[in-house]
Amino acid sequence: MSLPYLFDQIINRSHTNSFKWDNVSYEGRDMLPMPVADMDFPVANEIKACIDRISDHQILGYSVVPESLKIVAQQKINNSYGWDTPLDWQVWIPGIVPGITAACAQFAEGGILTAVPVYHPFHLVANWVNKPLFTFPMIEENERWTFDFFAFEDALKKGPKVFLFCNPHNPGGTVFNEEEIQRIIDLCQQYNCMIISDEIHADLRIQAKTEHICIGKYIESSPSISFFASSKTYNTAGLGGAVAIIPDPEIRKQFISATLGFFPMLTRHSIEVMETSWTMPSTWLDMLLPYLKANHEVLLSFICQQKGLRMLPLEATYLAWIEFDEVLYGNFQQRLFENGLHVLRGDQFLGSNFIRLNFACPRALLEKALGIIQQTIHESH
């Protein structure tokens, strides 16, 4: 019996206006791109059928969010994460980054706090909305990245009004556990700091022992916004679409006010693809996660064998956070780029001497990337 999905299949994405593959900086180079967080895998058959059905209809007018999608999102959050959220808590938006930006513009008068390293819009947003930025470091503990909670409290004492929480963490790959979640809640409540949580990678857990915990479930009585989307899990990031869960009606009203005139309506494609993603059989995801886990093990084993390179095992995401010895390798990201591998610089996430590598690709492409890394290492000796 043939398998329904062949993730080893290499699909040529060049000349498709791909942000990942058609980067203007490549200038005709033979480049293997592993920077931006989308996957080089075909979508599920049900999603393709959904898009085909919309195209066959031939009309692409304005759309409204149907009650059916609202109910599906409610059921998804409850069934997957154990959080029962009333429909009127939902605010539908074109994407999580715009949602974070609107929330910070509205609520972060005293400043924005985030751990570093972190997904770059979390720290860039401070300049976008002209608010102070406060940061504290992540630390290594028991072979995983977590918060330096003493530094976290010191930063909270400076008066930020919004804490941006990335769970699962990008780029550290951490799924925060119950004890960590409770410490975050206690500290933020003590210092009157709203928690804004991006949970877009919640279903991309590649270690079976991890369980995603929605922080909003435990702070419904405190100001909070929790963002969810299907796009990272089901590789539909180019379509957009997300939902903000906002329990407090006044916070919800103010958030909506901050979006008016800035956010477009969701497209029919984004609406129906989200609904399809959250209701279709789990076959595609059930095959994806073991493939990502196997890629992760190949990459982790390779990195652990290289002098001057280091990587902690990920609990979630497909974004490896790899430390390198600057004395040995200098500007490692640039040297990899010159050899034909594009990964992101650690300082983009406010983390020095690291690179971030996207391993959500066919195994052959990952092996090609490892060969380029190996070549670059050998050139250093």
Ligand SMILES: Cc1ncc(COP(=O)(O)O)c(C=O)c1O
Given for the second form:
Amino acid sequence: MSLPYLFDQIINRSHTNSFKWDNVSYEGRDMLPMPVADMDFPVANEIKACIDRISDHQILGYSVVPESLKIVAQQKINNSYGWDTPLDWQVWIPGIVPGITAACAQFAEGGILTAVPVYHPFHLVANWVNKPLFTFPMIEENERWTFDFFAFEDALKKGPKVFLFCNPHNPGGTVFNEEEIQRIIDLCQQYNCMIISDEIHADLRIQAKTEHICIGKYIESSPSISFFASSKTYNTAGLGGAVAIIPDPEIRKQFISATLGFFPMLTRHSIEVMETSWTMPSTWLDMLLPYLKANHEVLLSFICQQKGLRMLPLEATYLAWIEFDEVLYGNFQQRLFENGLHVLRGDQFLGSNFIRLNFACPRALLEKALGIIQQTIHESH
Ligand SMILES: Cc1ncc(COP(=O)(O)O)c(C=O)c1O
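For comparison with the form predicted alone, produce the structure of the form predicted together with the named molecule.
After this comes the whole thing, all chains and molecules, with the earlier chain placed first.
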């Protein structure tokens, strides 16, 4: 019997204009890339069929977001996360990062607050829109990353107008629980700070104890923006497409005005693939999550056995946040790069002594990466 999806197969992605595999810094070297957050897996058969259908039709003019996609997104957010949102709260955008940038340009007059380490656009955006940046640290508690809520409050006192919330967290892998969500809401309301929540990794819960909680559901009468996309889960990041849920009509109007002239229309591929992703049977995702979980276990048990390396188990995402002993390993990221493995430097996320490794790849590639890490460690002793 053949399985419908084979995550073990290695597909050559070189010379496909891949941001991950065709990085110019590789200069033709045989590198194993694990920096960028996309997966080395083929898309689901249903998504392939959708793209084939568009190709067969051969018309690629401008597109509009149809009512059917709006309803599908509404059902997705309600069925998966228990948040019932009217259709007119939706604003469709070509990607979450541009959405965050537009929101910060429009609403972050007193500054932008975010927890660090964090997905780099969350802190880079302050510079892009010329607003002050305030940060506070994530801390380790019970084998997971959470907020330092005292530092959070101190940072709120400095007057930021926007809190950028990454839930689930990239790169910590945290799925924030009810108590944490409530504390975030209480503090942001106390200091009059709008919550902008990025929930792109919500379906990639590999071993979360809690369900994903949409923070926007609990603050419908306060200004907030919540972003959702299917692109991470179904590995269609190159197509883009996302939806912002904005309950307050005035905030929605202002957000839209910040996007005018900057945001292209969504492509036909993006629209139809999002609709397919959110309506097809769950087979692909049901097989993907255990595969990612098993990769996570292989990586975690390897890291735990290495002197001077540490990581906490992830609740969600396929992005491991690995701490290294700088005294033992110096510039570990650079040394791994020289040995043929590309991972991201922690300081890109405002966290030092860390690397971020994407393990959404065939097991054989992950094992190759572990071999390079092992070799690099041996060279240090
Ligand atoms: C937390 C988070 N938000 C957004 C994105 C990218 O979103 P988009 O491609 O829709 O701009 C990523 C990609 O890694 C991410 O990790």
